[in-house]
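A single chain, nothing else alongside it, follows as structure tokens in the form predicted alone.
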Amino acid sequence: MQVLNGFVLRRPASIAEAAALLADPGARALAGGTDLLANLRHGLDRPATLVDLTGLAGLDKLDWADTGVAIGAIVTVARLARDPRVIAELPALAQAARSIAGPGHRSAATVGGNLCLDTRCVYYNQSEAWRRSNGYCLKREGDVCHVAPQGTRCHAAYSGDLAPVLLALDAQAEIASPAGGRRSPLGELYRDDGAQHLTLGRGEFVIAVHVPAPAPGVRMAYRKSRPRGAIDFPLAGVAVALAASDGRIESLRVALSGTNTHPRLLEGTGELAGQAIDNALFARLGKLVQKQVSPMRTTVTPANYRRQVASALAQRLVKELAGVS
């Protein structure tokens, strides 16, 4: 890693001031910094200004109501992982939080930071010297995607753990901007582009995520595959929210991370409503996953292995949540 380039650190006193500062194209938002600072040390960005969001009032709250919970963007991952009410009412979210990196990272990392995590690729997340010797890449300073050299798009993978759970729970993102603020479905925060995977405009940043209370009877879980039992990003991460009765599906939502350039809510699960929870269902679900995930050669682990793992995890979680042996 290289020495950080010089920058100005700004600590805004309000959300409006933060949005105004971030409207400068040379500014970047900073909270826990567990991803951003590592990227800066690799020379993957050289911002002139870092805007510290950790002092903004209200962004560190968990606001519970009968309709759900609003989670501030600078709530730490560690707090999310150990909060008794999150564990009791949103267990998949606590599971995902506990799976992120290591204890030291979780104590600093934030919810907003994990949602806006930069995409990753074995050709991108390298030192400046390594990337220069390889001719850089389409995501940063180059014009060729080494994963798919004949193509015209970046295939770097999104690897955040919280987003798939929040997608499965139909959460909304609250976004501040110089013009005010807005709320939208969380999925609209992302686009299918490894180089520019966030839809945030200049000066916009996530200030909260709103999670509706799960419907009665919904069970949920998150699990991921990774090379090591800690620290590593997911090769494939799967979140499931399931309601079932009398051995049949009432509702099913499945979302994935680590396999595409954005967190993906699986399409077609609504068609499974009413189907018996049996081997035929698991086979159909597995095929849905395999058709919609698109892992590429962005890690040292083969892409087809990651596709198969995503499919197996989805089936396994539905079995466990449904109580099928």
Contents of the next structure:
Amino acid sequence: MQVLNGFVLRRPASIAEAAALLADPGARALAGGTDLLANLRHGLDRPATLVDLTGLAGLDKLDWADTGVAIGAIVTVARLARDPRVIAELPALAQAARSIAGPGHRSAATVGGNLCLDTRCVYYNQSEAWRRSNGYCLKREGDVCHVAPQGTRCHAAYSGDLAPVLLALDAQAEIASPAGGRRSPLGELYRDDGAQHLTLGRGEFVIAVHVPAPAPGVRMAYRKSRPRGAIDFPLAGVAVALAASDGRIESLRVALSGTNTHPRLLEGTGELAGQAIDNALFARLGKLVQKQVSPMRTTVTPANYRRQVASALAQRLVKELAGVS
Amino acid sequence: MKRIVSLTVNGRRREDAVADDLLLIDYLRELAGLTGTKRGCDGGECGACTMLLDGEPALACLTLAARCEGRQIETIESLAANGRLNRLQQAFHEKLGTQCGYCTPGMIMAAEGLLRREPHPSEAEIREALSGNLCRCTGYVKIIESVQAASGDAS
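Based on the form predicted alone presented above, generate the structure block for the form predicted together with the partner chain.
Let us now look at the entire complex, which starts with that chain.
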């Protein structure tokens, strides 16, 4: 039985050893494997080595402090979805975790793996035979992006569900590297390129994500649209963190997934502070979303539908969180 | 590369030399001879290979056998004791939760994981627990009724 490509599995005992192993160009980080192994089965990569991060001590913790929580990269999505304190204090994160794939995936899938999820496209997530018959594509082995054949870039969509929530909550990513480590705003983990959407260098991998404690009064939610109610990736996923009083916005952060090559924090929501929460505000918010998302024909659903649904979800979540009917 | 892995399958300790790139579904079906765990898709989309890994429903088609050192695996073959069907198997039989039968092992193992954690699940909890399992005969209502019957909560 040979469905995978004959890689060597390495199980490092320390972060430094893992970083050294991952410095090899043929090495890939393996956590839960629910994204990577499915992609390897489709021949989307042929790594010489898989570096298993799930044995690393200390990366499986939720460390709570007054200032916030540090979530280890190999905490499973199932645990995040069920953790009583996550549900109580960061409900949008629990909602997003619970919406990922199916229960059989969530028991293995990890926070770090979901943050680093490969981008997806209807021309990419296909079997070797399918892609070969179509001349492959720009993201893998081919020269043409079938979504935008005139262009020179890959439009595969980032489809992780945790990243938009963590962006809306202003989280930071802690990254290990052969040179030591660094910590940066989560948004800097990504770049606007479907073929190379992570900014991680050789040997680098995410070891934790730090979520600051939300300011008092902040309410949050995550919701996604998808063809069926489980397993499917988001056509559009929207996270909202809102503080409001007396019917006016105090602070609003919105982030999106599934609509661009990277998870996107909506710009311009700062200017909505102080605005009355009414139909004029929803129209402004809807326009901001429609202008900043750039869904392409990477799913079987039309791009314009995803643009509309992203806008509608953002408006609906703000309405619900503000208690406006 | 191959390595020796010792693990527990359906209550029995096993030790096997497995290749690093061997998937657990192939280990179970080809090496252990347990063909109850079904292969239904290209990887992670259908739930037919759902089994319990340390008591939690997981997908054998997205699990590397080499990473199962010291772990407990339970497949559909472990449920019947002394030739008697377990409560879920009996309920799927009586309530017609099985049509062609291909998704049934995965459905039952996903439901088994649920009932161990939550002996009296609501319909919504049953639907969520089975949300990763596809039935192409589309007999979902009978499947949910079967799980309800197994939990003693059938109407």
